Each structure stands twice: as C-alpha cells, then as structure tokens.
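Okay, so here's just one chain, in structure tokens, the form predicted alone.
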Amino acid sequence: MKEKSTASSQKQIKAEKTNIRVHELAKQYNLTSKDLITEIETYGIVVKTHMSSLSPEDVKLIEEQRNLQSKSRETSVPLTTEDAEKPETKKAPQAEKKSKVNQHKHTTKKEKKKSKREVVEEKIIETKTIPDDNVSRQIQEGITVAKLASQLGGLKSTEVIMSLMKIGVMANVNESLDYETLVALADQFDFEPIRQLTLEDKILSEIEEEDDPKDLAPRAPVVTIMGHVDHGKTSLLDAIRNTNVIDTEAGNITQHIGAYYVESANGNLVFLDTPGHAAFTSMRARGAQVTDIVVLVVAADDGVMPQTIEAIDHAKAAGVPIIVAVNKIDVTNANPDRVKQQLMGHELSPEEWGGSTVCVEISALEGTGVEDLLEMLLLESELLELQGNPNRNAKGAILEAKLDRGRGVAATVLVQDGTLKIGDSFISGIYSGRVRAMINDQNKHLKAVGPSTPVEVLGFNGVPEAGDRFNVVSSEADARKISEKRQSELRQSQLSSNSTVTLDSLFDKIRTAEIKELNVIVKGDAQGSVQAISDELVKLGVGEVEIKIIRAAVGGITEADVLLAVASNAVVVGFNVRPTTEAMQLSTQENIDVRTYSIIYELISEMRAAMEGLLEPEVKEVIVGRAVVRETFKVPRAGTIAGSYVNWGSVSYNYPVRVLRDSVLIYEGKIESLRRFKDDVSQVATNYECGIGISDFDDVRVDDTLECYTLESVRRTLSP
C-alpha cells in the first residue's frame, strides 16, 4: 500500500510549462540532487550540475520511467501463503525444527573442518614464501658494524670496516650506522636498508591512517568569502549571521580572519572572512587546505576589479569550486549581466548561459537572495560528499593566532577531523601545548568540538602561524619532543638557502624529477604586452617541462604576487614594472625569483635560454682518425701491440677505438697505450707510424683497421 501511495504521489507531479532545475525536481521526489542526476543519466538525459535546467519533455520522460519502475515493483508480488504451503512441501513443525537443528550442526562442523584446513593451507603457503638466501635482506637503520657483519652471512667485521673506509666512513665494530651509510653499502652486500622511524614519523603515520568508512559522518562545508575591497564581503556575512561585525572593524574594513559556524534550516555551514587573499594564500603556502568552497563577491555596480581577478587566481590555484555572489543588485546603476559577461573572460561561465559556474544575485543590505545563496552552497556541499570522523584524535589548521596579555597565546583553530576536547595535548607547527579552554564565535566556552568547527584555543606555548597544521597527540611529553625537534630543524634550515624554484636551479629540479611544470606569474604595464608575453612563454614549453601561466595581470609586482609564487612554487617576471618595497622584502625572505625587463625580446630570450638548458644534450659520434695495422708485437705484461700507420686524421691516447677486419666490427675498446718509437705520446697525426695497445684485446692482426672516435654532446635548441 505504501508503494502504491508513493506511486500515486509521483503521478501527481506534473510537467510544468517552464523549465525546472534538477535540485527543485529532486526535492519533489524526496531525493538528493546527486541521486537524481545518477538516475536520469540512465534515461539518456545528461546534465552538468544540480543547477542545470530540465525541459518539460525531460520531466515527462523521467515521470514515465519512474512510473514504469514503480509498476514493475508492484507486479513483483511474492507467493501467497497457500502457494507456499502445498501438501508435498509441508513438514511437521517438530520435524522441520529438528531438520534445521541437524542442518545447523552439520554446517557448523563443516565450517570448523574447513577453517582448520584453511589454516594448514595458509601455513603451507607461508612456508613456501619464506625468502631464500638469494633474496635481498632487510637491515634496520641504527645497526652496529658487528651486527651488520653477522647478519650478512657471517662476514668479518674488518671486511665491513674496509668497505666503510672506501666510502669515507671511519667506524669501529660498535659504531651505529645511519640510513645514508647503509644505502651506500646496500649494493655491495645485497641488502635493503630500512629507515628507522622517528617519534614524529610514528605519530604522524598514526594521524594519517585512513578512517573506517563506518566511522565517517557528513560534516559542514567550510566556505571562504573573497572578492574586491568594498564589494560587500563582510556585509554578506552579517546578513547570513544576522549580526553586525562590520561596525566593530577599524575603518569598516576587515582586519583579521573571522571564522563563524552558521546554522540554517537546511544545514550548517562554516564561513571564513579573510582580510585579503594574502591570508588565504599564506595558509596554502604552509600546506593548509582549509576551504571547501569559495564565494566570490562581485558588486553589480562595480564589476570585476583587480582584487576580483586575484581572488579567482587564488581559488583556481587552490582547486576549489567557486560560487559567484553578484552583490548590490539594489543600487541604481546595478548591472548583473555585465558582471557575468566579465566573468566569462576569466573562465567563469554562468550556468544560465550554458556554463558551469553558479551565480546568485543578492543584496546583502536588504537580504535579497541570501537564502538562495545558502541553498546553492548546501547543494554544492552535497555533491562534494564532505565527511569527517568524530571518533578520532582531532586534526585541523591554524586560521589566526595572537598573544593576549591576560590569557596568553590564543589561536583560532579549524577542527577538520576528529573531536577536540579540553585537556588534549597537541602539536602545531613548531609549538606544542595542552587545551586549557575553547571558545566559539559567540563567546561560549565549549568542552568538545567535532569536524568543521572553528574555535579559539588557549594553551599554546608559542604563537603559531596561520596555516600551521594542528594535531592532537597521545601525550604531552611526545608533543614537547616533536616541538623541540622541529624548532631545531627550523634553526638549521634558516642557516641554509630555501629550496624554491629559480631559473638558475630549474635544471637540477627537473633532472631530479621534482617538477615537470614551470609556473610563471607575468606582470606588465599594459594588457597587450602582458598577453603577448604570456603567449610567447607558453610556446616555449617542451616535452620535458611545460610553462604554465598562473597569473597574467597589469600593474606592479605586489606582495600578493610573491605570496602566490610561494604557494605555487612559481617565478615572477615583470615587463616595464617594478616590485613594491614589501614585495622585494618578501621575495628576498622567501627566496622567490623576481625578474624585471624593459625589452620583450630580452625577457623571451632569457626564458628561452633557461628552457633550453633543460633539454638533454644530443650525443653525436665523431670519427677522429684511422690507422691500418702493418705488424704486431708481443710485449711482456702489455699484450699484443699493433704497429700501425695513421692514414687519416689522428689517433689519441685513451680514446675509444674500434677494430675492423674486412670492414666488419670485431671489437670495441679503448687505446690503452700509444707510442712513437720508445716514447709515450698523447696523439699521432696522419702519415706517422706508432704502436697502439688496445685494452683487453690481443687478437689484433695485420691489415686490421683501427678506427679512433669520440662522443660529443651537442646542445639542443628550441624550434623558433
């Protein structure tokens, strides 16, 4: 009956005269947008996202297919009681019960026997797979010389010590060997070195363990609001939270990172309000990918501005979906269509124009369209299938940190997974601590918080940086040890140069397979120049490495450009523009390669030279001379010497040589000795006689031809 009522209710859903969006139809069917998209694809209807429109014909086809499936389920009725209880199949209740008991006993015995047999078979398999002496042994880092010699088939310790001396390591029998030393010995003694896990390695491996799918639960999406200054980012957040944050900010401009947990009728969301794209990028530069969705706020009366473009670049570099909020539609000169047209120039095509970018027209001051924006965010979150495991130690990222005179260090932590509790010991960046208190954005003290929850944490022993990872560990002592180790490593790294990409170091990084793509930020004085330079640089890409332009914009080189270079491991080139003082200081601090030019061909030429340096040179063989053997001599301890006459070019000592007999290659080796009369010489020219000794070859004969050659590396160039 329930299925019939459901079928009848489905029949009541009628195709409208206008198109309907996927998520609206999903609501009518009590389905998620993702489930409906999966279902209608089986009907041959292809849609892009939950915002895609369905025509009346599509809706009619969906209804027909769902009705057919409903009727099919209704007709699949099981056998009636009368059919099931025919005389020939009926059993007495007691007999049936007894039969079931016997069957259960028989099955249980059979399963027990089978499990024993399986155990025996597994033991046999394990015995067969025990490695023999020919298989490489595994040696743990930290082993002493004496124990290593013992494990290598009973070698003498002196043999191992001699081998260590050959690689420049002086050690006695009780000396412990590190991983790098074992790697150097591995090939000689045929074993596999195993690195000894540090305390930090062990703890981090436990932290990164995959969760059991049964423990995962849906979590709220983390949304970052970005856009140009004064386009209404914080006003939008005020409208969402029904608060007035903007009046508390100096100059009505956001000065810090705000993190807010918002509860709505359809679901919960976490919003991050950043003071600019620098904070967003600096977090990514430190490995903290905290954002699930970016809301790009664009004023309908102002359009796409420089910081709007920067926000798009940062969001794309982070690889997160973008939802556009076209704000201020209530003002007199608002033109949302112009904004959407400008966005298309930056690869953000509105869905209503056939693209895949969700655009919502809003007025943050009047509250118009805010509910629609929240609905789109929840729908996007539904498609992302965001999940977290509340039944594990918490881990997350630092959004903001400060030193409070009365409370000590206070840091805003976004808990991304697990549950954070009062008393938990943690490690964050180079600092550690113990949770003394947790306060949410409504100034309430909490005892525990789960995934996707921002909270202010007290209990740090130092001020962490935005973007530092936050991980709960089992003991405060372990956290302190890791903190001390990281601080020591930081001091050492500050004494050495950074490992960022420069054009000078690019070849080494390509050769060691660290990068396969060179990211470039292009800044110039005019749009035409910027576009021309970008096009030419992309053409320089070769098979070994490609050039990717991650930003091409008009204007000077700013701090934001350098921060993006840090996050994306890029180089910055400028044409007729210079870096700001802040950008110069930051590029020096972060070792970012910033180069400026006033002539386009010089910029392209230098980049071309750098790219050509990446190409493996072409190896070319060059014949340098030939000699014919006229007589052979047997010389004690030197073997057979070929008395030869150089009839073309010259022959040189230590050069490669081929022995040709009747123009057929007999042997390839090296000229081991070269003499004229009794004197050793380095080279013999044409029309001169000499004695030639060939390495490891005594079967040289009269009339053999000795061909002397060399291999030359020819520098490859890019095609014009």
Given for the second form:
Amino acid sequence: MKEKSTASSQKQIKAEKTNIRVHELAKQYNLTSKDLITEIETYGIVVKTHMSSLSPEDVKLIEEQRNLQSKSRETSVPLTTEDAEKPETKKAPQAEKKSKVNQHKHTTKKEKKKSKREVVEEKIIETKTIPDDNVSRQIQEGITVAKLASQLGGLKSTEVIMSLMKIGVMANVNESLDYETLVALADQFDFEPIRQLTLEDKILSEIEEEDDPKDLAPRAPVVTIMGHVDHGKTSLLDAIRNTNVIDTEAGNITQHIGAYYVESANGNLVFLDTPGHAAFTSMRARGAQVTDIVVLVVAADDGVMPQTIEAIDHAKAAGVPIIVAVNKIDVTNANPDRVKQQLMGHELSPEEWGGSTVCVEISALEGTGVEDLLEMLLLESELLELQGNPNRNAKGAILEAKLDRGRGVAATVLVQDGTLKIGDSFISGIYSGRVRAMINDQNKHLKAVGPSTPVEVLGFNGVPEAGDRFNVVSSEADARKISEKRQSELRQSQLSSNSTVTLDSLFDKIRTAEIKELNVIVKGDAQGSVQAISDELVKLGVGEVEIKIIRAAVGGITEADVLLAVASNAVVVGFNVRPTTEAMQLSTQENIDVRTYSIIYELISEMRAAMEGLLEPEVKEVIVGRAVVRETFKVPRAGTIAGSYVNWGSVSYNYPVRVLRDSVLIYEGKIESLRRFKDDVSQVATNYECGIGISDFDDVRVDDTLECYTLESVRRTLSP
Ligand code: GDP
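Beyond the form predicted alone, can we have the form predicted together with guanosine-5'-diphosphate (GDP)?
Once more the chain from above appears, this time first in line as the rest of the complex follows.
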C-alpha cells in the first residue's frame, strides 16, 4: 500500500514534466499565474489552476497571441483583461461584473480584498495631499472631545458628539479619543490623526537609536558549537577553555554561567557552552540571535551524521556562517577527506577544494589544531566586521536563568552592545530590575562590562527565559511599567495565540500578503519520498507565495524540528512518520501545524488546497494518549498483548491506535482489548500500566509507542 502510493505519484510527476505548468510559464512571462490564466482564457485555453499543464501546442498558441498583442499594444490598445477593465470600472459596473463571473472563485475573493486595500491606500494618498493650509490640522491621539471641537475651528462639542454617535461611539465632552476613533472622524472634519507613542514605543525607539560611527569599536565574536552527539563538542569546549590565558594564569575557580570568555594572543572570543541545537534554536525562536559564528564539529572517524545535517539546517535557517572542525584526527581510522566529501553534499565546500567553507582538522582530546581553529574564528569575525558601541546603554539577551536560594534570580546576560554597569535599570522579557551584582565565568565581580561579554547578573524581579531580550532603560519606574504591561499582554496573548502559520490560516495570510514565503519542514521514512515531496512542494509555489523547504530529512518528527518550525514560522509535514511525544506536546503548546500523511498525493493536494483557500478539513484528528510497550506476551486466541505504560494522556478501548517504532508508523488499527490486571477496562490514564491488544496485529515489540487517537468533526469557519 505504502509503496504503491509512492510509485504512482512519482509516475504522475514524470508525466507532467513533458509539458509545462501554468505557473512555470507565468514566471517566464513575468506574470502571476492568475493573470496568465485569465489571459489565456481569451485565447480559448481554459485551465483549472496554476498547476495545470500546458501542451507544447498550447504554449505555441500563447506565444503567437502574445506577440500579436504586443504589436497592437504599441498602438495603445489595452491588452490584458485587467488592463481593459480598469478604465471601465467606474463607467460600466455591468461589464465589470460580467468579466468577473468568469474568474475563479478565489480570484474573486482576492479582488474584493484588493479593492478594499486600494480604498485605504487612496485615503492615505488623499490625507497626504491635503493643501498646505490644512496641514496644521493634525490631531494627536488622546485629545478630548471638547478640545477636538475647539481645534477644528471652534465647532460645537455637540457636533462632534453627534458624529461620534453616528459611528457608534458614545462619548461626553471630556472623553479622550483613541487613534482608531480619530481615523473614523478624519474624513468628515478634514484633519490628520497622529498616533500617540506608548511609553514602550518611546523607550524602545531610544534603545534602537543609531550609533555614531565614531563610537563603534570591534567586538569579540560569539560562537556556538554544534554537531552530532559524541563527535566531541564538550571536549572541544574544554580544550578551548584550557588554551585560555586568563584561566591558567589566575588559577581562578571557574563557574558555569552558560558561556565563557576566551582571551587569545590575536583577539578575544565568546563561546556559548550550551552545545546542542535545541538551545540554539529555542533562543532564536524567542527572537534572540546571539550567535555570530557556528563551529560544526564532525568526527573524522564517523563522518556526517543526522544531527550534523540538522545543525547545518539550523545554522543556515539563522543565516549564521559555519566553520567546520573535523575532530578526532588522532584516531587510527580517521578520514578527514571523507568528511569533507560528505559536506560537499550539504552545500559546504571546503576552502582547500575551491569552496568557501573553512575546515580545520583538530583533535579536541590532544589539543591539536585548536589554536588554528581560534585563529580561523577570529579571521571570520574580522570579515563579518562585528562592532559594538561601548558608549550606549547595554542591550543583549538572556542565555540562562535560575532561581538561586541565597541570591534570588541569577541570569546570564550576553551583553551584545553597550556597557552594562552596576545600578543600571533594565527590562528583560516580561520582567525588570536593577543590576545589583555582575559575576563573570572566572567568578570575578565586575562593575561594568562592554559589548560581547557574558556575565551573570543579579537583581531581576522574576526569572526571565533563555532568549529573552535584555535592555537597559534610563528609569527604573519606566522599566517596571513596561514589564507590567508586557505581563498583561502575555496573559492576553496566551488566551488567543494565533500568530503562527497553519494550513487552515495559510490562504488568509497569503491573501492579506502577511506571508510571501511558506517555510516547510519535511520529514519522512525514506530519502526517496522526502526528496519527491520536497520537489513537488517547491513546484506548488506560485507568484504570491513561494514554498521554501528549510529542512528535509529522514526520521521521525522531533522536538528540534518543532523548535525550528517555531523559529522560522514553518509548518511540519511528515510522510509515514509521526512526532515524538515531546514534539507533539511542544507543537500543541506553540501552535505549530504538524501534519502527517501516508500517501504522497494526499499530502500534496492538501497543501495545494491550503494555498488556494480550499482546505476543508471535515474531521480533525485528536491524539488522546500514548503508551510505551514494556513487554509482550502471547495469549491464546487473543494474540500478542502489549504490556504497556501510559506515559501521556489516556488510552481507551475501541479507539483507533497506531503502532510507532522509532517514530515510524508501523501499523494502524484499533484497541481490541484493554485490561488492568485481570479486568477489562474502558480507559487507562497516565502513569498506569495495562495490557493492550491491537486488532489483527501481532508484531508489537518492546519499546514501540502506541498512539491512541480519535477523530473529531470540525466546522471550518469561513473568513470574510
Ligand atoms: P559531544 O557529545 O559532542 O559533546 O562529545 P564529547 O565531547 O562528550 O566526546 C565524545 C567522546 O569522544 C568522548 O569519549 C571523548 O573523549 C571522545 N573524543 C572527543 N574528542 C576526541 C578526539 O579528538 N580524539 C579522540 N580520540 N577522542 C575524542
């Protein structure tokens, strides 16, 4: 079944390749698919969508017609239907209606939206072109009704109140008017409303003030080490620490603060010592880009492994340059050239082979090549022209934070720019505070630190999260006010979280031009299908929205995939694979759309439907629980029973169930028997053990995951 569907959809791909698709041709003509479809209709070629194929004969006809048209265009006859419609819109609404009837359903919707936006744009132009003597009538948000009336040339307050009533606003003379209300009145009374900056806007604009180039000075690069497990990330961090001059000279007791500062003869560097991709991406997901350069550690005796590729994907998605450290060159079966060869397959071509990726051969264990690596990092950093301004208020990001019994909240701040001093007031995420003490990785108390310095800060009024921004502000009271506002906003947004892209919301987001590019993460059970799906998805991208595959890999959907989706606002699709329990929980929490399929055609057509606004999920799958198989036993007549432990949610008798082995879908069936000890039960909750029998399936094995789910019908709400 599985293979059949793969093969048939691949055949389909091949067949269509001989022709050209509408969107491909549209691209050649520099038109949107929609415009091309409308245009070729007038030549008698009717197609359904941008994915429809055009035969070589069609293409020839289109070519001829376009040539003819472009000749007549020179004699100033409007050409495309859209061009032709415009001058007629005002004069003959009938004609417009007629031509629109011919258009595709979603095109009509889009037109409506467009015209609404056009109206708004026209308004903006109108307000901007008011004659000079009226320009003075600019009205600030927050004005009272009485003041507004007097500023509008001595109107009576009642006149304004009446107009407000007409738009549904009941106000007395002393009421302040907000920006939206002023916009509604602006046309009638001919003035320009001005939005009042909030305290946060004002303070943040101070924070974002441009630096005087005179103040800028080079700063140390911030480096993150990534790579496959056991390839030597921790050993490399240790080796680098050992080369550290200050460390050895002072003989200080170092303390772990999540990052450390290295002084070398040729320059200084900062290393984040939380290796791993989850940390890197979860920081980015919270808006903090703290890494300037990634060191990708690849063991010379093991080569490129799944987490190596994952690291490459994460670094690329963040746009951070990569330097490769080929590690363990001391071991006998080390083969650095093989590693470099493999990296070429991932768009990292080594410099010595004519590419642009710096590869340094090292042994973290013996310390060989580590100095070279530092040298290369400093060179790269020079190329990046990393600069900071020590003469401004500090800003940075939280690397880690904890609640310490004796000291209160202790958070490591990476000061990215400016100088942080004892006594500074700050906001960080939803919290605020005043710097009481600063301690570095050498356990030294400091009074002031400059750009690119990691330092533990005491004085927070709550525990911030890794990745939260950190900004010094001039007033402690302001800091507190902003923090309170953010806390209440957070509570609000937790109630209505809807900013991520989901397939259900995709079309609306395309229509309102909120997204131009849809990021997709593709995971599957085999390289062939992952590749085929990625290729097909990319082809689906049309004028309005491009599809970008930010990660395509074999394997189950992991927490790291979901984190990458959060950081890149992506959707995740799985083919014959399922999310791990952690990934599932995280995706629910972060509202990431994770969809899984077992037929390629269904995956592609659902994605296409989502892009065209035609997605109609009548039923939605809800995972109710998961159990892990701890032992299996054969029971006469009943077959193999899985002695299982429910580790999340609950499992219920007669519910549909999936058998997953290493996140790969093995079987789908029903829970045919469910027992606790000797009793039949209808449901088993989290943390309980039970015996599960699955319909027509005996091959259940220890460590398999049983996923119990149900289908709920969902009514799709049509957006306006
Ligand atoms: P991580 O999981 O990437 O942090 O890897 P570790 O730093 O924990 O290293 C995994 C194993 O490889 C440990 O047993 C290290 O001692 C060993 N190892 C790390 N670097 C080298 C090296 O350069 N040469 C050799 N022979 N072993 C190394």
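So that the term is clear: the rigid core is the largest set of C-alpha atoms that superpose within 1.5 Å between two forms. Computed from a predicted model, the values in this text were never measured in an experiment. Residue numbers count along the first chain shown, from 1.
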Would the C-alpha of G142 be classed as shifted by 2 Å or more between these two forms after rigid-core alignment? no
My question is whether R626 is one of the residues whose C-alpha shifts by 2 Å or more between these two forms, given a fit on the rigid core. yes
My question is whether S157 is one of the residues whose C-alpha shifts by 2 Å or more between these two forms, given a fit on the rigid core. yes
